[in-house]
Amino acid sequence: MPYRSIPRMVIKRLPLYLRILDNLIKRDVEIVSSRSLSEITGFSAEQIRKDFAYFGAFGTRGSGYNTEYLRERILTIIGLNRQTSVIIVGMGHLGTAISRYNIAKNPYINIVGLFDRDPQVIGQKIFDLEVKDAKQLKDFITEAKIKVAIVTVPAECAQEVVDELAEGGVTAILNMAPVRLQVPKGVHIHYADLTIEIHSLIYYSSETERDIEELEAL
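So, to be clear: I want the structure of only this chain, in the form predicted alone. Can you give it?
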């Protein structure tokens, strides 16, 4: 089956499996079963086996998976077997935090460009990487052949930025702005809205209070 036809949720689970395998390898665990992965992830063992089956046979039934081999296969499937160059547009608090973490902690991607429009931010450095003027964005992504970008600009600026990224040749975008955007065919965009995640989380924090109120109303 072509990778393009793999369900999106399967693709989104692969990085989680990769993180688990990284940790298992650090602990010198050589073999892991789908049952063990199920206990760690919360997904069923059947679901995990089905996810892997989209990409071929990774292990022997009853014997589990070799952690090193499985990790290498997942790296290749995602495209992390080679370091990917990524840019970040919008160097406010969120963009700065994301860039600091990924420059220091993420071995699979290479942050190569930071961009902003604010004259007070342009020229600042995060580690050894200098924030560039957003006016240089299109030329930079074209010359460096950038395919992946993270957008952390205000909502009202996001569509303009994404349009410029797409025109320059970026084909994969993570949008952190709280707005839905239009992208041309062939450009994939993922959304991460932290405010929505926090608000939906509060529902669960209020669940006990609602239960008590319902009992008192009986």
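And the form predicted in complex with a further copy of the same chain, for comparison with the form predicted alone?
If you are looking for partners or other molecules, they are not here, because only the chain is given.
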């Protein structure tokens, strides 16, 4: 099965399909059509079919897709078929929230390490995990062969932390600090920058007004 390079945009959508399938399977739904997935996701039905076609045709014409099989397929593509170990660096408000949040409960993800450099925070327990000293970070990720990390430290420390992660063998980083960072080739960094999200959202909050201006200009 040659995974012929799946477009970036498709990869972005897969985790959403995955979650929906999880819900459907929980409700014992065995077959789902691209049409109903379209209603749930807001993506067009054709697009959904195209997305699925990237990893091999397997729908049943006339009825739809087998939910279990589809989920298996998506899990394999993403690489979630075995639980992935993830660490969080930075146990401020945001890091703490994430470690207690849905992510920590997601069946495909296993949060195995929490780090901070504040002595006040080190040693605190979150669920069954104790916050470790950031000094142990590099050893930990090397030994445990951690590949995925979430960075929730202040902007000033983020580059430093990311450098260490990269040296320790981490290949995928979710950076929540409001800075753009340098990473060596082969390391992937994604930005989840809430301030930026809000700012671009604010543009749309007054779009209606802008639309009216535009209409009037015609």
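Superpose the two forms; the largest set of C-alphas matching within 1.5 Å is the rigid core. Numbering follows the first chain given and starts at 1. Keep in mind that this is a model prediction, so the values were computed, not measured.
- Item | C-alpha of R19 off by 2 Å or more between these two forms on rigid core | The answer is no; the displacement is under 2 Å.
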